[in-house]
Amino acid sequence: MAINWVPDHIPPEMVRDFSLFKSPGMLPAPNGDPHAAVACVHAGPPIFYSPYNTRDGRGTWVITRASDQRRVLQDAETFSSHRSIFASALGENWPMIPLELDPPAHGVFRSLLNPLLSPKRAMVLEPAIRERAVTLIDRIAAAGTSCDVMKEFAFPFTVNIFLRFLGLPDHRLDTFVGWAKDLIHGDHLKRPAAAQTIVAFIDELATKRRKDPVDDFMTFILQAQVEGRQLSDVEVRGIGVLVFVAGLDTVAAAIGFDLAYLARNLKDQELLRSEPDRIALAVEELLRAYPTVQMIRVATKDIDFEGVPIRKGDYVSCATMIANRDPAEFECPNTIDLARENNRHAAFGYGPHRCLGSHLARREIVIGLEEWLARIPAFRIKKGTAPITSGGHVFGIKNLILHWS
């Protein structure tokens, strides 16, 4: 992998040939597991400098140890999670919302947020999410022994559910989901212009809301105050881009690599079959095994941090997937034990930028393979083909076909 340019004040030995999208088993490959590769970096020191490990070819700090990452996601005076990562694919600088403010800023946003997203918003949902499940797997086990557990499942399922909490019509799933797979997983073309496209469709839904208010959640954008005032255009923006894209792709990736997993390992999936009880915490060590999420945050300061000179402007990575591998933190870490207690796992990341939808995010997990499991006799992936995996900022699986009898 060719090295790109690192700053001065980075010692040399510091600096390893890494990349969360370019390393060994980060690029699209069949039957892969990007999360086992990753693991790796455990047999090297807990910090060193990444000289290509973002989608703009940024070098970054790559912290392994889980603790150490819950220090840095905790400090948001010193590792600031303002980096325009959407504006930036347009060539502009305004924050995702509340993601990408810092403190007071983002407690102020996040205050007006919780409640859609709380625990108890959650069980309200309950049984829509379900419905929505039963729905999708009768037609599935009705049309045959097979299926792309992506195509007719794990994104059906969960974009569903999103739109239906944003109010959005279910007709245009495809265009959406088409639309969050270029902005996450597409080239230097696609992904500006699906920035540009996800822009325009949110401003024109605040204009539509504005002038024909209805019960859903950009009505509620427009129409709450912070501070005593109301929401101005870019933070109306910043709000709907941050919620869209989030409920697009990373839950049905989680949804796809825990049935990859099960397929490929028929006694645990008969144990959570015969014992649905076991599902709940099941989740929690798949979401420990396979999260799909890289948190990066920018150094606001100088700071000796472990002994490493992090400058002013310097990118932290915090990848949940390396976190979650620690054998400092959980025992034989690459072993899935799914009824591995304490397991205090990073998936959702840590401090006051945790995820907003976590809530949410894990009762579809849960649900989810809890009506497949009903429904679903034993299923393996079909002889001849072979899931496809990936690396990046949003670790992905796809051509995932599943066959049963």
The other form holds:
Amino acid sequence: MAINWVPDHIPPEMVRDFSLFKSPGMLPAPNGDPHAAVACVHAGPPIFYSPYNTRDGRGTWVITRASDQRRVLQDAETFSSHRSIFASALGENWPMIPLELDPPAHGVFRSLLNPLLSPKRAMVLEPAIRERAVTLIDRIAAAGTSCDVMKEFAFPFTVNIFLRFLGLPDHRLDTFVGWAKDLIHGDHLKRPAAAQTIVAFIDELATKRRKDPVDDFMTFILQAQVEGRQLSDVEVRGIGVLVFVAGLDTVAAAIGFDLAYLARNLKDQELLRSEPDRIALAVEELLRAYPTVQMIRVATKDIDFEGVPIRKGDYVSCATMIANRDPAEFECPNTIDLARENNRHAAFGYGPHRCLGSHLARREIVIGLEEWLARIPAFRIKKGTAPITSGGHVFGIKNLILHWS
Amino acid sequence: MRIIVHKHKCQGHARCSAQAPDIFKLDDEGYILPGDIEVAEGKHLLASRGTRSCPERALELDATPAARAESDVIQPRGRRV
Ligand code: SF4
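Mind pulling up the form predicted in complex with its partner chain next to the form predicted on its own we just looked at?
All chains and molecules follow, beginning with the one already shown.
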């Protein structure tokens, strides 16, 4: 494994001791604030090289400015997302679709999937989302004056909606969440094992739905046509796996970070409770402050980018949590202002790969907060407990024990 | 007041239409409809908010002298809590 190896074309003065995995504040820590910790990179140069910034210890360029990240992510021709990140964990080489396809092939699949997750579709799903939130929160409120938000609300809420969208059975929810956790946060043994399990599951589901079509996502994919033909088995798998892994962890983490913020900031909590109309805008600010993903692209050719020599094959990291704290883009980026206007945050990325699930994710977060604030009185973090947060490829929050009276 | 739509830059964030669905109309995939937008009197504030919320910079306030004089007047102020 290549660790701390800096390619020859990178001038030593452009190398910085920074990593989303190992820098101070990135390892799992009680009462951590990894988002605030990464914001410190803005004191340094706008672009630098980190010798160990991926899970497997590879180096990446780190793009800190929102405007530069926009340029990278909008230019999929120069900065490709075809990394087979999932398949490579299995020693294979097939793309997750559409994420790991470049234009023009990307557009074909994106157009196929966009209507399924459009703003309009998210609105249609709203009553079911709300009903699910209400059921879970009512149960929590009836049971006492304390709960672990991650276990009892954030995960069962988001994963249920997502499984219903996919047409998967609810009773296996814990199993699916377990796979996702192993895949995203697991070690070098758990990750490939989880990847294997998920691929086998998606392949099996495709076989089943091919035999007995029903009204669900997998059946839609199997019956769909692109460029006048049906999808190949590898394409079906690429889509199924992406949708499966993309939806399982991130929205729950967002809800966790948001409720942790509100538990620590009672004035903001009360403001949103008494004026729920403010929640939709506040959620945009919370998405800015607490995004969860890092995007990595591979340079397809040599390019001098803002004075930096990026060479073919270099990894380029666009971490949403870094762009979202860019002082050149946001006034007082480290202040959380729930009424912030003109908030063009990067939580869902930029460019053609803009998060396909963003509209559904937004609705889930807004509805989750609306129903939580309407049903749970003034809440704080329970004395003697501390939420454990972590940096890494996907930022996370492990537990959040709230208390109210 | 007019908004110039750079359709090729739109990636379907729908932030504009979240601010003002009547002004910023989306297609079935959730991307903005092509063509510049003429904004009616009285809707300028909403329109400029929508424009300023586009992460891709796909929307632009028409900066011809007449249009600019107008939009300076309605420059929105950030509300603070
Ligand atoms: S906010 Fe920008 S990218 Fe999004 S739909 Fe509107 S124009 Fe398109």
